[in-house]
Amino acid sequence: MEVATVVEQNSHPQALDAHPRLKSMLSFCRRFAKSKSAVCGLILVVSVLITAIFAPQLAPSDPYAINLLKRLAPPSGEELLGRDDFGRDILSRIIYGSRVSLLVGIASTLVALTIGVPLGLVAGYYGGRLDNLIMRFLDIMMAFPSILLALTLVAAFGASMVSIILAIGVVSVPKYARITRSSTLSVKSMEYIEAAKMLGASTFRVLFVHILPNCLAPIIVYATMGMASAILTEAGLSFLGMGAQPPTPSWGGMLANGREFLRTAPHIATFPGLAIMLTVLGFNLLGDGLRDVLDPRLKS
């Protein structure tokens, strides 16, 4: 009997722990589920996710192949969205140009969190001087409109998947370490965290273990958000020649040689267009979903 009232007494605080996580995990789901933007956006981008990694078993051709009969073929139920100039398969590239499009929006996205948050986080900490010198540099970097500035470092560094995911990670980084800056201006003050300064916590363990996770609710929602304006940025770059260089099937360079055929075969650019415009919405609606879920204001 005394043994199981000890365990049962070691267990208790556990349990007491426990429960309040998973009835803020629960309220959080129901928000989520009642918030009909953040469902329609998560719907859009997982039906996104799923297509680039079935890529292979969902595309029904190989979108590399040449047919030059059926260059120009228009929608038909053979091919559902039609061929392109080179007589390829518009309906595969575009599921195959997923794979780039996602892969940039996600990597540059991680890119720009790993250097961006840590400066906000230092800026907004420690202040004085050392937050005049990062938010000064951070300013030049947003004089430059974030294109051009993509545009001089992917035309410095080439052409590749690589520099387009650094070029567009390295132009996002002001905005989450503003982000971050803001957020730990507003946390750093609270009670908490003098305790835990005088309880002897390290500054690593302040910064990353008390106020970052306090700091965690804007930066997911604008990370978000942030996904859609890389996708966005990356359809500029390669309709411009400067992203996915071709053969390789990419929404942008897809947009950029239909250009071309607007009059005579529209279906070239149509397609592609709406694969952007539907993936950049699904991103946007569940930014504006979360941002409503984790508002603290709207949690009753």
Given for the second form:
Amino acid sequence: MEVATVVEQNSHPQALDAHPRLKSMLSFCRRFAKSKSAVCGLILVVSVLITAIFAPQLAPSDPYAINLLKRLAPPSGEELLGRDDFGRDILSRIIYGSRVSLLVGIASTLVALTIGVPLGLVAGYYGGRLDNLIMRFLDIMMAFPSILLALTLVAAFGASMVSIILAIGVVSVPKYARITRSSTLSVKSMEYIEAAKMLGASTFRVLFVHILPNCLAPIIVYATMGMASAILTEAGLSFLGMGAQPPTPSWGGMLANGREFLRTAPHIATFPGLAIMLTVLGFNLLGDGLRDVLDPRLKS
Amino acid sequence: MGRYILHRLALIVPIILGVTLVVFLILAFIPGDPAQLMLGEAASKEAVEALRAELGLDQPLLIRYGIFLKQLLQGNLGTSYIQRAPVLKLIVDRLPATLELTFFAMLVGSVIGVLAGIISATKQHSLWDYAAMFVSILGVSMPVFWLGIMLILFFSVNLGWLPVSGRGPGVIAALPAAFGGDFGPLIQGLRHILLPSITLGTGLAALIARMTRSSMLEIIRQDYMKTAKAKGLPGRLIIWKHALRNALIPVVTALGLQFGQLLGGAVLTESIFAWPGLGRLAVDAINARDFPVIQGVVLVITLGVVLVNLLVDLIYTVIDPRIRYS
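Moving from the form predicted on its own to the form predicted in complex with its partner chain:
Let's see the whole complex now, leading with the same chain.
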């Protein structure tokens, strides 16, 4: 609420009239600041981003440093989250592990967007047979449970970072294509699209300059939540041993490792899971909030 | 109705073909020679060549796909590289465990989800509402495998109330004995399935709660609800009979669509609880690079998802009399 009032006071009506874009930005910020879930989500997501970027500065010790004397040490004042079976500092490993989760989450969403959005635009814009062909293909992809398909792809092409990102990205393509298609369908019959065509705009220009910007709201909302599910899938793959390979710290891998010490050192499995949950929660809350702010019609 | 079912059946044929093609292509492009994998590194070149010919691996891709489809129609999913047993048999042996787990997870998910959704909607903006919605977003954000481990830690390791892993005698297998008056195996089975089904069902419960809530809120504002109230019908009857039946339509769709995700989640849940189902079979096969088994499991699970989606479409007509297919 406070942010909203500050924005209102600072905004100068005359300046705003001249800048419709600035005006809509300000109105967006105002509505965003009012949404509790959007703000909470943003705080969580930004915290994880900062953790990932400044991991070397934030981590209290080297995440790879083995200290067998302190093997399975429980959380204490000295080591906040304790140590794992190699005596490595869990807090430092969680801090570095955020890099894998975010990298896979963001990169695989970008892969899915790069393939899915053009597919949806083309299907929605041209309609007819092409639309039918693309949609049936997407139906086939949607039939596969995503983690199972991702697992199979990673098993087939090796557990490297690139194949994990591609696998999770490809698996998520249908959702983005469908969302883009349905927005395209409603936008393409608008008058300004006709006007652009009359003025001689190329199909490419109509699709990407005139239609796409008006389909962005639901795509952004879905991409935010899509990152949450990509992070969960990556953690699942790592948990099953098909993610980032040891000794690289990844949250799913740390959790899988902690399973063996549930009786003696339950902290090893507990904290990485909390890290995953908070990160995913952040993206989900942000997505939820953005949906309310950007496009109230989407509220399900 | 009969024609509609036929029409829908005709529509899923291309999808099923497409699913088989995708699975076939992924496995066809895997680096490495299946014949070599089956025979091991020490096999002679001639033996490998002979097996390649026998498996049809020396044929062009299209013909291999044809052979694959033909074998599929005959119920032949190939032979496991590792266990040397027909893949179909391995799958049939494991299927009941997975179906049992998925069924109980759906039960947990839909009962908790629908109840939480109704409470949230009927007491909108109350503490109950906020609590239920917060827990539900937490539930969607929680990794299945972490929840499973935490449940094991609390209920099995610390309290010692429930078994850590395994299926026990199995709930369905224990039913005949229970009908005969011996409830021991049934209780054993239920004790084993409780934690895995909560683990797998929590995400679903969270999703269903949110859907039920928003769907109920929309229905409650409809005119016919006011009419029911004006007629003097008791509130409980209005909620349970007039509102819920209509509110559940989108929820049933979600349940059907989530079935696939649930089977996917079963892969993780089964490996946490050492549950002897398809998911564990798949993970073991993936770790051992046992490709025919991976192929078989992915195919069976995906075809299951396609059929369930069809079933959901048909169930619509029953729960929503407004939908009539000609």
